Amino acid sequence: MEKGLEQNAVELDSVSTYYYGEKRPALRDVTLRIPVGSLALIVGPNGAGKTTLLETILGLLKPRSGRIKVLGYNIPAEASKARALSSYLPQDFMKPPIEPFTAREVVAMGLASSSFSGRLLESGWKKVDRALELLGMMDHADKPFGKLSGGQQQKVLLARAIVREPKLLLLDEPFSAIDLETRSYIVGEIFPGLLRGGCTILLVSHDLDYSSMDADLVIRVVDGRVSQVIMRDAHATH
């Protein structure tokens, strides 16, 4: 099948992943299918393996066994091709006050890698400003990123992730510092727009309140295993 026309954005078959030097797997025998254009909510307690799952999908961690395909590409062999079509917002996002870049420049970094010269044209800067506006951050566009609050930094980094117009968006605890009203707006307005455009979203959370989110799949990770997959309007599997 031609790349980009696959039914599933992410496929894992019997995948086990180990951190360097560890004898116990961080992920154990994970088999998973995430359809294109779906919102997948990944839940579980701290230390369950949720972040490890994202890093394995992106090819940042190499599986010791099993098979992974992301956007039609084999991981980790073709991870760079899959990552070029993906955006990742990691959990550890806070930057110190001395961070020299403005909020606008941080968002622009999401597009710089796709520019041959690393410099954005006017059309690129318009995309940057639209992303900032979408997240309600235009009034802070020229402020130093490190001087913004935790919630503001998180919104800027989400703008950087979506400005790339990714086919796959991976978000690790993206609302930890964001107020409830903004969270509801992102989930109710921004996410549906991305999904309609064909983006697949993987959202990690340990907060069980997110289980009420209108997700297509809820993937429960416990002790390095996928213990349950709940499909919308379907019975639980696993």
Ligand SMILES: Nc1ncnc2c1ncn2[C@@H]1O[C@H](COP(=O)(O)OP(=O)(O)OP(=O)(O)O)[C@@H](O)[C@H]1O
Given for the second form:
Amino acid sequence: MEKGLEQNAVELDSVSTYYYGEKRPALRDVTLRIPVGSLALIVGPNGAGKTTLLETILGLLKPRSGRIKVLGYNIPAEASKARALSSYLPQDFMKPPIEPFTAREVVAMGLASSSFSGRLLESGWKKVDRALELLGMMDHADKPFGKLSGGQQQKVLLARAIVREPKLLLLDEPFSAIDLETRSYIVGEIFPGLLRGGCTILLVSHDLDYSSMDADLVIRVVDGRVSQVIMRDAHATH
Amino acid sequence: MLMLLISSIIGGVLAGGLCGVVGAICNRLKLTTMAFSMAHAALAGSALALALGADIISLAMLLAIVTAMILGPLADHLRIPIDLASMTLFSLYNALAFIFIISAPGPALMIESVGQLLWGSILAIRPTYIAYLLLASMIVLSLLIIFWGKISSILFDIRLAEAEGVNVKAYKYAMLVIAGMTVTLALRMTGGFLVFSLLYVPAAASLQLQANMKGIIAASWIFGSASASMGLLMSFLYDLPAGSCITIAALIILLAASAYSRLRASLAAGRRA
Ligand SMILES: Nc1ncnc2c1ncn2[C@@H]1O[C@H](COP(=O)(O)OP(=O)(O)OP(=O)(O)O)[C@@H](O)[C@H]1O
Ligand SMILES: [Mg+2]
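Taking the form predicted alone as the starting point, write out the structure of the form predicted together with the named molecule.
Let's see the whole complex now, leading with the same chain.
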């Protein structure tokens, strides 16, 4: 059944994605509906296709077949419009110690990426500092990104994702380096605020105990297929 | 004589600074080998212009920019990494450059212009050349200032910038066109084989300072300017090939920067102890 744009943040219809030169698809015939304002967990073993799914949604990987709509925009044709409204926290985020940009500069890039010239006004820098504050990274704001610990780097990138006030937040293993206390603060305080504001969150994790999370749906990816969608909410239909 | 010295110092400051900053950015974007094949495209283009009696700068720039445009598609077509495609074209351009040089009118390898092509000359620095350099420097500087936010996003992580909606392709091609322009201009001074001394040695020196990104770019600009102007002065005084002198000057600066950074680190360690 076709849904209105206002109801689904992400729609995939029979989408298959192949990596360059590969004969086996990394995603095969995936059909998915993710309602606006929901928290969707994407789970599955290593190599299942979770990262591929996120990057296909953003149009970073081009599907060979199928139809994708993100926030009402066709992917990949209108990907840049959908991307401007989305934030992405990649799985492999670590930078070497020589990385010279400071934590504050890295967060500011989140705003720069989707403004015309990338120049930030006073209000932009205030938002940047608020996002750093939220993740408890204010004390490290002027340190070079590469000289932060893995967990600190991940927090800075999470701040960069949040400062964009996204309509769609794609998080690939966002807790892989983050301690338990911060993790429960993010899940218990930051996520609910974003969801209330109408943001849709897609969170990839292979090891998360998702009963602890207040997820609206759980998408299980196995061998490139979406094998299961558990809906918590009755009105969100597959 | 004095005019020549003054104009070569000015040319050196401009071309060296331009090369330094472009080299630092290309290095961050992992476009080093691409710039390499573009430089040799410019060399082959200059040699072709010599053989045909055409305008050297425009033909060199044309070939360099065409190279930047076809490298990506060529690598895809041959299913090889872009670095390998760059080195393949690099060989082709050198082969062509030698053929064009041999077929240039006049006794081959004797004429002044061939030497200028291969190892550069301060005689290349004429008022029009300085005007070109000034224009190019102004373009690069204003683009950097206006678009710094987006450029820094790309320099930090190009894929993340793309995921956030930055048109990274447009920026990358603009960068390659600028690199082609820069290399073509610098080539007249350093010669085809030594233009990298200005692209990458100042960038390497600037990394020694462990500054932030803006600092690295500013230092590359300064180190490039200093290398080129010192080198040209040396070339003028001792009548040695300009390209060789510039390379030696750039290496001296790199060694000095490295020594400075080590000294600073050990002083800091001493203070802590
Ligand atoms: N660049 C690539 N080229 C070719 N195949 C790839 C590439 N990246 C991933 N794959 C393959 O695609 C499949 C899905 O990979 P993907 O990275 O999406 O898995 P994942 O579910 O995110 O795994 P993990 O939990 O380890 O992060 C895997 O079989 C992998 O081998
Ligand atoms: Mg993954």
